[in-house]
Amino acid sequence: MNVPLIFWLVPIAAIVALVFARYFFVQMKAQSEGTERMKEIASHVRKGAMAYLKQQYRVVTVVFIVLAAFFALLAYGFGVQNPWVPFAFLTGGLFSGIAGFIGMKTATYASARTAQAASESLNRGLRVAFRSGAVMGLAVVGLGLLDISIWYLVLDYFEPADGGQKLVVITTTMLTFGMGASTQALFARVGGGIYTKAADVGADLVGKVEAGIPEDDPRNPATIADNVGDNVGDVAGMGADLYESYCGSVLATAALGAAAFSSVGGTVQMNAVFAPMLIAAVGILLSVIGIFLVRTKEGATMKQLLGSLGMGVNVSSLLIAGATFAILFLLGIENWLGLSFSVITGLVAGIIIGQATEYYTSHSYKPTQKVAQSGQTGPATVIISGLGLGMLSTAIPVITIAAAIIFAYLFANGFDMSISATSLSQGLYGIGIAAVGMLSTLGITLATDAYGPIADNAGGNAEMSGLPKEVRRRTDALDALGNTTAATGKGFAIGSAALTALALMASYIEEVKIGLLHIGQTAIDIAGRTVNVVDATIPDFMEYYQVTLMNPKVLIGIFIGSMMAFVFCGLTMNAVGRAAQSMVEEVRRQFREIKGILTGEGTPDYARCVEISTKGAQKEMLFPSLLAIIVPIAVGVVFGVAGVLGLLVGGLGTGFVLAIFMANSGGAWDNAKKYVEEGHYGGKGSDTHKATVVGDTVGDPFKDTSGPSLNILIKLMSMVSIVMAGLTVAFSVL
């Protein structure tokens, strides 16, 4: 073992994160859960959520076993894959699953306690909800870095290679555990997304529209399922999504660093590998500080509440920005100044995308107000204007990411646009480290995200337990805040997914290299030159596999990648539609068959609705998820490396833009409805309101199922390609 002292900061930070997660959890559990009624409702939601998780993990386990067996076959049977892959794959999935479990458990314990705390004061409500969200945030980053540290130590111990190659092999092997995290995340996002929206749409269509009872009314049989859904989709789904981006960005950057400096080797190379891990580690410590800064005073306005959360995030961001310079300087990295600016580029890009998302989806601004206004001419114009808004809203994030790419690239390679082998590998490393920068505050930004559904559920609990109006008013304020942070968080998740996917694409080339060596090919012929695979650069591989835009394999890959984004969304949209349909029928059945539900005398069968949503989600999530795994393999087998890179780029370009479009349209519709409910254009119950409710219902699968799932589709396709690189280079038809 030649692990330097500084490396130990990484597992230490991971453990600090987990310790604080536990601390916040225990602190939350010590709060009062309120009245018996509140406890009972919370227990219903908790049981429903756990039942869902159990069912979900059962299905996912089967998928993992099958895939791990397949990888074992490739690794041990055909020798086209690294022998560590099956195990790395399994731990990635396992750790991500544990993070989801912790987050969900915390969230379901926290909702009643938040309602109870809110009945005392707004500040106490905010604190309980936010610190419970922080459990999720810290669990994700802690488990992520822990898994990374353990694997690094294990591989460092076992890996026989020496010199510059050793770190290359270690980092590319570690990267494959990202596929486990991706696969888990996909099922969590897709399954959770279908669950939550089936329950939501089902509850709304029959409860609100047909039976005319308000949101979160205990007479609605689907209301518990709806509350479960918030946890399933927004806590577990979002957590798994960002767990994966977080690990993916760190691992891909480490792999790019190892590759960029493989000919130099020694400390220079090792520092390039450790830099992203250390930035992440320090980010954890500074996020914890930020979490403690979040507090507000009683009677705070929306703006002040937002300010409290913003305070925590901004202070953490600033501290991390400063710390980055220190870390890279102290590591003795030659271009520490440039790389620090690459990190800052990522941080700034994340903030800009978040702000743009808020502008387009908050009803404090014109775009969403215009959607509300268009409700005056009926639902059709609400839909048209919402779609138009979403499409236009893609401009700023795309331009921001484009600018981030170019700046992170140029900062990292000393402003060299010539795209030589060196400038390219250093520049791509810069893009990777920008993604790490964007995600370094994840401990706290994820807390602001996971806090939303907790506040939402607290409101549901307050409503169902018949707490005083004042409490509901406070939880509503917390919930509204959660909607804004959720929108920002989604922008953030998408932006980081794009940069991470780019870094993954670049490290795919490294996997191809390892794959070639693995099957015993030590040299490649490029236009007459013979190049050793070990020494081959990225431009060499581009030339060898002819990954240019004029290669029909690349073009076909791009077409299929673009298509995949749309088909995947279409499948998940339809899945929500079908699952919601069974929910509608069940709720109607209960209203019909169980006597006295509407008068409050009969008790609805909540569990049955939970079960229906769970089963629907499990059934519907399989096909789109498997498609996301199978298509990259198929494209690799038929069209080879050129086709795969085309697929990834096409999927990334289209998927990124489509995801922003769907998330923002959905967010704007949601808030346009809220804007009307606040009394504009006739207020609640008016025709304008009804029109905006249609928009909101369409927006549900947009923003909570299909849109966010695209983030993972993009990353998972890259991860699958990375893991399958060995198969692709050993065998492809064309």
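Remember, it's a predicted structure, so these values are computed and weren't measured experimentally. What we label the rigid core is the largest C-alpha set whose atoms superpose within 1.5 Å from one form to the other. Numbering follows the first chain given and starts at 1. First, how it differs from the form predicted alone.
- The two forms, fitted on the rigid core, differ between these two forms by less than 2 Å at the CA of residue 525.
- Taking 2 Å as the criterion, residue 378 counts as shifted between these two forms: its C-alpha moves by at least this amount when the rigid core is aligned.
- Fitting the two forms on the rigid core leaves the C-alpha of residue 594 displaced by at least 2 angstroms between these two forms.
So the form predicted in complex with a further copy of the same chain is up there; where is the form predicted alone?
Keep in mind that what follows is only the chain, not its partners or any molecules around it.
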């Protein structure tokens, strides 16, 4: 084993993250949970969330066992895959599931404590909710880097290859556990998203619009299911989602570093592999500093609350920007200065996308206020206005990512515009490391995202427990802030997905090379010249497989990839619609048949609504999730490498823009409703309020089911293509 001393900073940083996650969890548990009624409500939500998650994990376990057996057949039966692939796949899914579980368990304990803290002051409520969210952020980055560290050490010890090729094999094999993480994340996002939005839509349409009772009113039978859904969808699902984003960016960049510097080999190549891991490791330590900086004052406005969270995130980002120069300089990587600016490019792009998302979704700004204003003429104009806003909001993120790609590419290869083998591989490495830069402060940026569902549940607990209006006012302020930070987090995740997916496409070519070697093909013929597979460059493979826009296989792949984004959204939207329809019918039935619910004398059947959401989510999540795995395999077998690359291009281009549109429309509809509830345009109970509630229910699956699942779809199709590259080159028909 040849592991330099500096590598050990990576597992040490991972352990530090987990230690602080434990510290914040214990600190949260030490807070008061409030009255007996508050404890009872929190217990119902906690039990419902845990019951759902256990059922989801049973289903996912069966899928993982089947897929692992398939990979084992390819590896040990047909010899077209590395024998470590089945095991790496399983650990990726396991760690992703653990990250989601830790976050959800923390959130279910934190909601009542946040409500109780908010009864004392706004600052205490913010600190309890935010530091509880930090448990999720630190658990995700800690488990991610720990998994990466373990697999690197295992493969370094057992991999028989020598020279520069050894690191290429190690890093491409490690990408397999990225597929495990992506698969688990997609099930968690889709299943959790269907659950939470079925409950949310049912609770809003029947409770707020038809019955005219407040949000989170204990008389509403779907209220507990709605609160459970916030945890299983927006916490457990989001944690698994960003775990795979984080690991995917680090692994893809490490694989590109191994390939870009394979001809040099030695310490230079090894340091190029370690660079993204070390940047992520230092990012963990600096994120912890940022977490301790978040605080606010009583009576803070929305902009001041956003500024409080922004203080922690921005300080962490500035510190990692400076640390990057030192890391790459000490590693002695060629063009360390240019690569450092590639990392800065990723950081800046993340901040711009976050700010753009905040502008379009926060009710502190005109776009969302105009959506609220449109409610004066009914729900139709609310929906039209929100759709238009979402479409317009795609411009800034797309231009930002385009600029980030070109600048990261040019900084990394010394502003060489030629598409030579060397400049291309180094430029792609720069794009990958920009994605790592964007996600380097995930420990704190994910904390701002996970904070939202905790604040939302705290408001529900305060309402159902009958706490004073002042407490509900504070929790509403924290909840509105959470809606904006959640939308910002989704934009951040989607932006990083675009950069990571591009790096994964380049990694796919490296896996094709290894797949050819697995089937015994050591040379390829390109326009009459013979090139050794080991020495072949990305342009060589592009020419060999005729990856051009004039190749119908590429065009077919592009169309299928674009179609996948819409089909996937259609399936998940309809799934929410069917589950929500069952919920609406059940809530109406209970209002009709259980006497005294609306007067507070009868007790709703909360368990029945939880059961409906659970069954609906389990039934509906399987097909769209499996489709994301099956389609890349089928395209690879039928249309070969050219078809797969077209598929990935189409999925990335369409999926990225569609995801931004859906997330921002949904966030704007949600906060437009909040803006009206604050007393604008008639306030709660007015016709304008009812119109914005309808808009919010339309936006629920946009922003919490289909939209955020798209960034996983983009990367999962890339991961599946990489893992199946051996099968593609061995058995492709065309």
